[in-house]
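The chain below stands alone and is given as structure tokens, in the form predicted on its own.
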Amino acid sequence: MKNSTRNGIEAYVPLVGEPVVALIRKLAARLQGVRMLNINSTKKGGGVVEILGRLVPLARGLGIDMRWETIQGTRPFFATTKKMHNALQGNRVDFSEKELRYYEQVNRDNLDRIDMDVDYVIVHDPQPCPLVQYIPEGVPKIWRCHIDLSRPDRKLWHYLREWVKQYDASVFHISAFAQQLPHKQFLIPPSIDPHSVKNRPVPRKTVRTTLMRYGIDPQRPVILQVSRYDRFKDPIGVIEAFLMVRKHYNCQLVLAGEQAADDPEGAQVYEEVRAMADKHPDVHALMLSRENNHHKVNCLQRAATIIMQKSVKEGFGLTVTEGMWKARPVIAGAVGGITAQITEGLNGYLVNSVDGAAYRCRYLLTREKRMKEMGRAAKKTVLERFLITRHLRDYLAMLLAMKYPKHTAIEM
């Protein structure tokens, strides 16, 4: 299958139908030639990167000049923004005045690198948030938050809110993340691209070859968690749950992730996970190289018997969406955007503990028919709610709402 960005929006008609694509074309027609800039902190690793990597070329194919720039930072800068990420997701973290001033300074230092002569600017997450003060007057400014902001550290949020409230609008994944802000707020869940390397069909022989390359037995059940090595993803808890299951079933656990360029804690967490995994021959802790890593993840997800995502905090969890698209039952933490994807007992299970995760794994491993039913329901959920076509439609509708702020409805 050819890359969808080459085939454009028409490549999605067989999946979502002509009426869906026709609506996207109609929305895009109202925005022809519009210059829209996305700004985030990296083009390597993470859900934001995957989303923009697919949305940007699709929008450009529809006649919208959508661009994507990143800010550059130092290790101390990204150490501070990682602490911000942790604090916004509920950890109690203290910041010195020096850290916050340096955070602002790095954003100022990036001004000469970013051309803001555009019609809209969307700034993603905390790292480039202070750039709002440098966006030209009259240009609609949107802050897109990909973090679980349901219970942020209040002291940090009070500081960051001073930047956020200068935007004209904010975008959150789900209503639980929305905050008291003096501007418009939009709810736009993330999405996956079914035609991307990570999600398109793969021959069974290729899947088998990938497993064997990593020393994984294709004949035995595989429990898989794909995620960054981050304590919020609870990889240690996943291993603990697996060891409970392994006492009863001859299965394997695979933890697979890559290092995000703006996450300095990832290497440390991986070493902790690998040290624990090395004690158990049926636990495979993989740090995937960037070369062809999306293909590897696709193969691992298609080989999985059960997909796990035992997060204790989660902005959305696109690895859940990916696993569901592969028609696999998902057992995941009952947190954040995961709760918007999984309907308990229909397309997966939501858990709150190590014991709960182990129990659900044991339950499914003895019920093959039930796993297949849940897998089919999971794929249907993604088809209807979490594909890139819906995401693109929502973005275009948001831009039109910003363009025509006095209209309660946009005539289509």
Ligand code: UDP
The other form holds:
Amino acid sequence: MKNSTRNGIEAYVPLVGEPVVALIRKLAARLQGVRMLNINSTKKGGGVVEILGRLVPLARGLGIDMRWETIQGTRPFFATTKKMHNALQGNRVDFSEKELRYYEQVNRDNLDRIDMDVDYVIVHDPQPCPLVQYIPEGVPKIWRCHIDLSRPDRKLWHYLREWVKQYDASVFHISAFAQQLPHKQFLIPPSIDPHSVKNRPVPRKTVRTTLMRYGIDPQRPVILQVSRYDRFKDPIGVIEAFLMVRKHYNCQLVLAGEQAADDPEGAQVYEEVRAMADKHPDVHALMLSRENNHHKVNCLQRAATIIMQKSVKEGFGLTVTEGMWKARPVIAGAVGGITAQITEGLNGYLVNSVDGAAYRCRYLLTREKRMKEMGRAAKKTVLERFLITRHLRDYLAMLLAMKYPKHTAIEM
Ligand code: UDP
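Complement to the form predicted on its own: the form predicted together with uridine-5'-diphosphate:
Every component of the complex follows; first up is the chain already shown.
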């Protein structure tokens, strides 16, 4: 975080060019001192944290008073919101009246902790969604959804929609997630920051040392999946695919994840993965500690020969973007936001099954040139479409569109 804050927006000029940065400066000039509050449910773990951790300091550096608050919850609250997450991504889950009332009550209990005397509020995901009713009159309220809402459980969506409807706008990653809502819907895909500890260049020697620290052989190819231990990320499917590949090719699998503070299911999924990984010496299931986590993920992604993200549901999949930025070929589930990033066969492969993942892995492992070409194309895709500068520009344009709803064009 410190890195880009110190450097500010100028640090991006060599990558994206002066015109892109000039436009961001112009948009920001119209929003000087504007107090814009983001609210989510954790500062530890997951894609939302990754994004806000970068966007907030960069916007502040541009003179926008962007803030970030989190709601606090209890274990039962997060158990319910994780169930909501699962239901919104298509699982059939039932909620009792008691659970829903408690979910609303925890939101109410957070009121005293959050200063809502601001000019805009952006609420992220379902956890703090009911806070909408407490946002002062006249303050534009935006619901930012980071999850795969392509086929939500209808019953839960029916309930949640009553809250979402009260916002002035919603933001989704891709059009497939847009819903029937009585307000504006913006499509803004997420992004990565090339200057972050997670994404900046790392010396080869450091990458090698990191591998060895985890007992991974730096001489043999590494297939990597970085993810929270979550069933939607299908870590078991990744192991099954790897075991098929391993019969023919001497390589290793690394699964790396951390425990997100608002994901109580993670520990159980990790146990199941560990039990399976322990049966094969070339399967490494790592639970990364928070300390230096981003640096470790960066090193592992750079050490990977192939990056896998075999999700069966995915809001966006920043791990895909991160892998592509490191010019690695990515094999990923053909779901959600991943399909907005990977163009089949050009900058990665999209798969629908364990067999498909194994097949693509075997194909690539024996074609070094193809992997290199694919990696180069992947990096270009991220440079053009998924860097933080594009994300910031879209956010600022959205805020201006909300501020001047009657204007079709804003004079710069
Ligand atoms: N991540 C991390 N350490 C881990 C596991 C994941 O820093 O041990 C990061 C990962 O690099 C990515 C984010 O968490 O930046 C996950 O975002 P993604 O959109 O892939 O999935 P989400 O967790 O939001 O479903």
